[in-house]
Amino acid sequence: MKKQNASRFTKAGMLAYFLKGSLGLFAVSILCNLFMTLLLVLIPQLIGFTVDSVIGSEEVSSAYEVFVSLFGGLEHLKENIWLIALTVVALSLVTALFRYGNNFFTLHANQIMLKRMRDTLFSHLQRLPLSWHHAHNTGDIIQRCTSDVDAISNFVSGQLVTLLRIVIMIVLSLTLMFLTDVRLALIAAAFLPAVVLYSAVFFAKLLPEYQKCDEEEGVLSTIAQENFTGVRVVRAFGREKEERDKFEAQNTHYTGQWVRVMRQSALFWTTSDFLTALQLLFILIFGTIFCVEGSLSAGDLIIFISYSTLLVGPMGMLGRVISNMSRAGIAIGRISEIMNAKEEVYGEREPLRGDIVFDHVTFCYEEGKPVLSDVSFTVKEGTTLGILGGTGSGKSTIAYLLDGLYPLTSGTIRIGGRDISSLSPATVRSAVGFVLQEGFLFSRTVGENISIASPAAGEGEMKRAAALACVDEHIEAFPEGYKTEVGERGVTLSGGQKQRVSIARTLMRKTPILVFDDSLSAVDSETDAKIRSRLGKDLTGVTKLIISHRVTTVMGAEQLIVLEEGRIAEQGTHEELMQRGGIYRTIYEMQTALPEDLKEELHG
């Protein structure tokens, strides 16, 4: 995989990569297909020979001498014509056996390929940088990994194998036709280029429409994914009708797009079927004329009619195969966009600890729009830094950058004197424990969600982490305790409980640096103070960055910085910032001041 990702995948190269491990089975399937087709074109020859030489009086050609001698001579066959019928039945049964083999090995190979595609895509997506995920909608990614994967699978297992069978059938049938009668063979062959050319031109024009259908399906998936994820918000604000209308509008647009494509496809399929039917009609007309003239035997006419009938399906299907090739081509292109995205090389883990230094750090999510501008500060090892600021001031961005989730626009971040841009993500992220504001939990038990950061840890360590996060009493109050299922995204827990379970999960990693990104926002002030007290006593020597909008959460830190529009507006201790009388003091007084009526009530 790493070798493949070093250079861009072409569509053919990516398909070849996904086919590894299943090519042998597909090869067996193709062989079964080949033998099946050979038998299918052999049966009309046998019927033609029977009509001309067994029922009729035509001389036996050298090609059938072995067959005739095998059944005791021509006279014996004339007297026992049922032997030929039995042979046809036997050949049909063997054909059915090869058809079964073709289907079995194709489906088996397809499942292996599907598994490889899903595993590869999921693994690759896990290694893509966070910036890539932020630039792509989750619904669109899911659509590519489901509908587009299915489109490729259907093409390879169905249309590609069918295309090979069609090619083999056409080549064998036309070859035997030319050996039988050149004139009728030319009539049959004349329609083939017309069908192929018409199909190619038609679907080249239709290709952008297929692309648009895929993109619109991605939008539809995104709407559904966002709605299901935020179902509680939808219900809480009574937006069911608006969300339903939004989904129905997109679904109507998406359906209309496909209806337009299918309308044009139906026109093509009808025209294609007409051309193949016209081919059979011409062969019947001219074949009959040649028979009446005596230049063509009745058996040869039967052979031509049989082959033409055999070709009606494949030639009609050729257009459908090209149609699905267009659809698969779009799907392969969309998956190639994922596979060609550069992976984050996780690397090997090394010990890392020490002072944290932000040195003139500037960062932009979008070019020309800095979120952080020339930010510099130092956090001594084992101390606590409090970060305060309004919405959009860049507080969370500092946490993301320290964890190495985004590359810096300019400046450097050092831990223990080492520039983190020169370190592997494994080294940085094993040193930095990161608790997000939104406590994301997996659909597992509470205990499993806490232990997921350190699966080898014992139950005692898990309970200790829960106690430090002040969530142990809540968990033990559940009927099933730590074995309680939390539901999707922790839906059965309150916001504060989810945040504290997330804190416990991060504490299980025992990292030398801890970052709390407003991760106490959903708990009350008393619990907030209790958690900070426990962490301060138990995690001595651990460097902590506490990001919060609540002054009381950060005021006990050895150092504070106040961010405003991506810049450090103030920096110092609580006492120093209070004496300056700037932004920090204003925020402090606003958050700690009592309403006038309450003051009167308390002092009155």
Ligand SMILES: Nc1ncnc2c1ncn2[C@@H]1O[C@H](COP(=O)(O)OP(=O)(O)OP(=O)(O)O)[C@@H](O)[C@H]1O
Given for the second form:
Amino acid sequence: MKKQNASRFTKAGMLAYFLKGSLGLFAVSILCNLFMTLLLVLIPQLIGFTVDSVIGSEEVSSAYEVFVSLFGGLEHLKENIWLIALTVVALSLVTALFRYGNNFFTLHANQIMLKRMRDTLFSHLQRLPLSWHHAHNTGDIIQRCTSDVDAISNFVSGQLVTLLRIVIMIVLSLTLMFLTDVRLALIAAAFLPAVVLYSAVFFAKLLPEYQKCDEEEGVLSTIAQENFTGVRVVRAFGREKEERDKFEAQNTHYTGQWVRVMRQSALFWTTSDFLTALQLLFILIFGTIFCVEGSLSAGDLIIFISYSTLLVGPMGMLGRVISNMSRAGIAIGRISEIMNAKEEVYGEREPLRGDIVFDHVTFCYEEGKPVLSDVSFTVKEGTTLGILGGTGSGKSTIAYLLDGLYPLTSGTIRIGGRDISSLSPATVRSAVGFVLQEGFLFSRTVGENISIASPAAGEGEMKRAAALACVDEHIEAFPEGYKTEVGERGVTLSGGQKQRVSIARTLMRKTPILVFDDSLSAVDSETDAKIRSRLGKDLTGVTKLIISHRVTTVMGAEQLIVLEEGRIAEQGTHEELMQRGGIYRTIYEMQTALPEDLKEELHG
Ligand SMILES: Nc1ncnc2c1ncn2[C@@H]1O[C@H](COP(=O)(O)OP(=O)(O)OP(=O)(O)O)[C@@H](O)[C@H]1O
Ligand SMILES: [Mg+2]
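Having seen the form predicted on its own, I'd like the form predicted together with the ligand now, please.
Once more the chain from above appears, this time first in line as the rest of the complex follows.
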């Protein structure tokens, strides 16, 4: 994989890369093909010879002398003509054997290549930066990894091998035709450029149409994928009909596109089939004329007709293969787009201390639209920073930037005194433990979900992390404890349970910095306080960033910042900010005030 970052793949280079490991098998299958074709071409020769020299009385050409002497001379053959029939049957059997070998090795090589393509793509996609994934639709990526991968494998195992077989067949039969009768061979050969030219023109025309098919399929996959992941929203808002309509409309569009392509292809196939049939017709007409004239023997006419019949298939196929190649060309292009995207080089890990400095950080996801503007703060090692701010104020963005997920627009972020842009992603990620706002669990057991980032850790550590995150009792109450499957095939965790499993997972990594992005929003205030107090006691020395909408969650921090539209509106300790009487105090009072009717009840 290292090679790819160093140089971009050309289409051919990428194919060669995917073919590694299956090339030998493909070569064997092509060899089988070659032998099969040789035998197929030999049989008409034998029949022609039988008609002319065994049944008829033409002289035996030198090419058949060995054959004749092998069967005890011409006289012996004339008396025992069944020997030739037996030879034809035997040759047909051997041909079948080679045909089997050809199919078997092609399919086998194809599976090996498919596996290599899937493995390479998956591992490459895993290493692409987050910004790349944000810029691409999941449905489209899945479409590329399935349909486009299939198209490439069909191209190699089907079209390329077929093309080679066709070329071998055409070259062999044409050579033998020329050796037999130049006039008829010229007629047969004249059709070849016509078919190839016609195919090439069509190929160019069909290319953009196939591209559209792939794009439409990508859109369709995206709609389906979004609906399956967002099934709850769809149900909750009763949007089934709209979503179904949207899918059906796109599906109709997609089908229409294919029908258009197929209509054009059918027209092409029919015309190219007609051209090849015409070739056979011409050979029949002229062959019969030459035969009647006496310039062509009956055996040679049989040879020509046999070869022409043998050629009809491959020549028709030639056009078909060339036109289908356009599909593969696009698929290769789409896959090489993924393969040529630059991977994130993880690099070596270095230990870092836990103090953080944001120095005049400005950041835009899209150019010209800053999400964070001139944000500066310092967090000493082992202390806690609380970040408070409304929706969309840029809180999560601060966490992403600290984790090095996006490059800064301007300013610097330092961890342990070192500029993170000069550190390897591996170093930054191993310093920052990040509990994401949207907890995501894999379809595995709860235990595996907790220890996923630190597989070497023992069960004791996993249970300790679960206890710190106050989720141990819930897990133990599950039918199979830590071995309970979660996700689609297992139990469904509540939002709060999911958040706490995510916290436990991050705690397992034992990083010098921990970021909790709204990680306690789905738990009740009491559990929130309990978890914070446990974390405070257990994680001394760890630098913490606690992001929240809830004042009570952050007010205990040594330092607080209030974000407003990507700028730091206020900064200080809880007491300082309360005294200041600004936005923090307003939020505090709003959130901690008891409703008027409850106050009245309490105070009588
Ligand atoms: N990948 C992205 N591409 C473009 N814009 C983005 C992206 N992620 C976030 N934004 C925008 O950046 C702004 C800040 O988003 P961010 O997620 O940091 O807010 P937040 O303070 O965490 O909000 P919340 O409290 O709702 O989680 C928002 O206006 C959002 O629309
Ligand atoms: Mg957020």
